[in-house]
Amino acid sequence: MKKYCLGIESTAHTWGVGIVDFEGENHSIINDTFMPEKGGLHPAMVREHHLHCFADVINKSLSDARLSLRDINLIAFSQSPGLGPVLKIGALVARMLSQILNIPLVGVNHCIAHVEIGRLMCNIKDPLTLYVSGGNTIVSAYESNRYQIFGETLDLAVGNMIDSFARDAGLSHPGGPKIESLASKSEKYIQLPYAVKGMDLSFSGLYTAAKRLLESPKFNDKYTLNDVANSLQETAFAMLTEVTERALAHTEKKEVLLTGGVAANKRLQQMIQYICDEHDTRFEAVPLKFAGDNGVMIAWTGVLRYLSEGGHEISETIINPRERMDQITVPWRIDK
C-alpha cells in the first residue's frame, strides 16, 4: 500500500500544499500565492492571506490526489528560512493535522527542498546547483554531508532585485517574466555595475543604477524600458554565471542543476547552458511546474529526511527564519 506526505509551503507569499507518495510520484500541487496591489511583500498581510486561504487549499489538494486526510501517513512542512510570521502559520497548521491524525512530522529547510525536487524531477544526482529565486541566491553543492555554499548574494537575492525593478517600472507582479519579455525586444546593451567579489554577488548597485536609468531625462530619448530590462537581466545573470562557473571548475561535479523561481528564465538556461557546454557537463533546470516555491518539494524532502532519521517532535518543529542550508545535515545523502 503506498504511503503519503503533504507537504507545506509558507515562506513567503505562496501558501502551498503538496502530495507526494514515499517513492516520489507527485499526487497533486496546489498553490495561492498573495498578490499585493503594489509594494513588496508586507508580512502581516501575507500572513492573513495564509490564514484566509489554507484549509481550502488543503481541501483542493486532496480533492485532486483523489484522497482523504485519513490517507495522509507525513506531515512535512518549511520550517526554514523564510519570513518569520509567515512560517509560524505553516508550522501550527502542520502541527494541528500531524496531532489530529496522529502521524508524524517533519520541519524542512526550504533551501534544501529546491535542490531535491531538482534532483527528483530532472533525475540528476549529485549538481553543482545554482538557487535563484525571489529570497535566496546561492550556488551550493554537497559535500561532507552537508550542501556547502560557494557563493552567494551579499545583499538583495536576485528575484528580489528584479522585481524591484519592475514595480519602480510600473510593471505588476511578479515582475521577473516581464522584465524578461521586454529584455527579449532589445538587443542594445547600457553598461552598468558588475558587483563579483570573490565567490558571492551584490546586486545592491546594479538595481540601484538600473532605477536611476528610468529617472533619468534621456530615458525614452536615447534609451527605452527594454533596453534597460535587456541590460539589467545580461549583468545580473552574467554575474550568475561566472561564480557559477568558478564553483564548478573548483567542484568539478558532472552536473548543474537550475533551481528556483528565477530558474524558469530562457535567458539565464541559455547562459548556463554554455558553460556547462564548456566543461562537458550535463545541465538541468527544474520544470517550471516545480521552479516556484510549492508544497511538492516540501513533501518529498520531507520524505527523504523521515526514512533517514524518523520524524521530529514538536519540541524540534520551532521555526528558524534565518537558517542557513549549510547548516543541516542530509543524511539520505550519505555514501550516495
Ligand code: AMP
Second form
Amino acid sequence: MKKYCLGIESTAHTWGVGIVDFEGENHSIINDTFMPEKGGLHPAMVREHHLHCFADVINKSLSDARLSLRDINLIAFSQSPGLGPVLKIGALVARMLSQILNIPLVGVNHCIAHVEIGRLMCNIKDPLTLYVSGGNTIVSAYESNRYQIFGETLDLAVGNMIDSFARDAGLSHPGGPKIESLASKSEKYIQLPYAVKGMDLSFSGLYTAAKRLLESPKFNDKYTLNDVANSLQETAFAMLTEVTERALAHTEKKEVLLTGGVAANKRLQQMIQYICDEHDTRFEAVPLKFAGDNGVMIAWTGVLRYLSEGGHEISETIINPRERMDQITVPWRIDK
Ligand code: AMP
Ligand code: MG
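Starting from the form predicted alone shown above, please give the structure in the form predicted in complex with this ligand.
What follows is the whole complex; the chain from before opens it.
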C-alpha cells in the first residue's frame, strides 16, 4: 500500500500544503499566498493570514489528492529558515496533526527543500544549485555530507531587491514578473553598481542606484522605466551568473539547477544556460509550479529525511529562523 507524506510550507508569504507518496509522486499542491496591499511582508500580518487559511488549505489539498487525514503516514513542515512568527504557525499545526493522528513528524530546512524538489522534478542527481527567491540568494552544491554554500548574498535577496525596486516604480507585488516584462522591451544599458565580493554578492548599492535613476530629472527624458528595469536585471543577473560560473569551475559538477521564485525569469535562465553550454554542463530550471515556495518540496524532503533517520521528537521540532543549509547533514545523499 502507498504511504503518504503531507508537507506544510510556512517560512514567509506562502501557506503551502503538498502531498507526496514515499516514491516521490506528487498528489496535490495547494498554496495560499499573502499579498501585501502596500509595503513589504509584516510578520504579524502574514501570521494572521496563515492562521486564517491553514485548515482550508489542508482540506483542499486532501480532497485534491482524494485522501483523508487517516491516509497520511507522515507530517513534514518547514522548520527553518524564515520569519519566526510565521514558522511557528507551521510548527504548531504540524505538531498538532502528528499528535492527533499519532504519526511521525519531521522538520525540514526550506533551502534544502528547494534543492530536493529540483532534483526530483528535473531528474538530476548532483547539481550545483542557484537558489534565488524573495528571501534567499544561495549558490550551493553537495560536498562532504552537506549542501555547502559557495556564494550568497551579503544583504538583500535578489527577489526582494527587484520587488522593492518595482514597488518604488509604482508596480504591485510581486514585482519580479513585471520588471521582466518591462526589461524585455529595452536594449539600453545604464551602468549600475556591480558588487561581487569574493564569492558573495551585495545588492543594496545596485538597488539604491536604480532607485535614484527613477528620482532623477533625466527619468522619462533620457531613459525610461523599461531601460532602468533592463539595466537592473542585466546587472543583478550578471552578478549571479559570475558567482555560479566560478562555483561550477571549482566543483566541476555536471549539472546546474536553477530554483526559487526568480528561476521563472527567462533572461536569467538564458544567462545560466550560456555558462552551462560553455562548461559542457546540463542545465535545468525547476518547473514553474515547483519553483516558488510550496508544500510538495517540504513533503518530499521530509520523506527523504524520515527514510534515512526516522522522525523527530517534539523536542527536536523547535523552529530555527536562522539555520543555514550547510549547518545540517543530508544523510540521504551519502553514497552507500
Ligand atoms: P519565492 O520567495 O521562492 O516564493 O519567490 C517569490 C519571488 O520570485 C518574488 O520576489 C518574485 O518577484 C520573484 N519572481 C517571480 N517570478 C519572477 C520573474 N519572472 N522574474 C523575476 N522574479 C520573479
Ligand atoms: Mg523559498
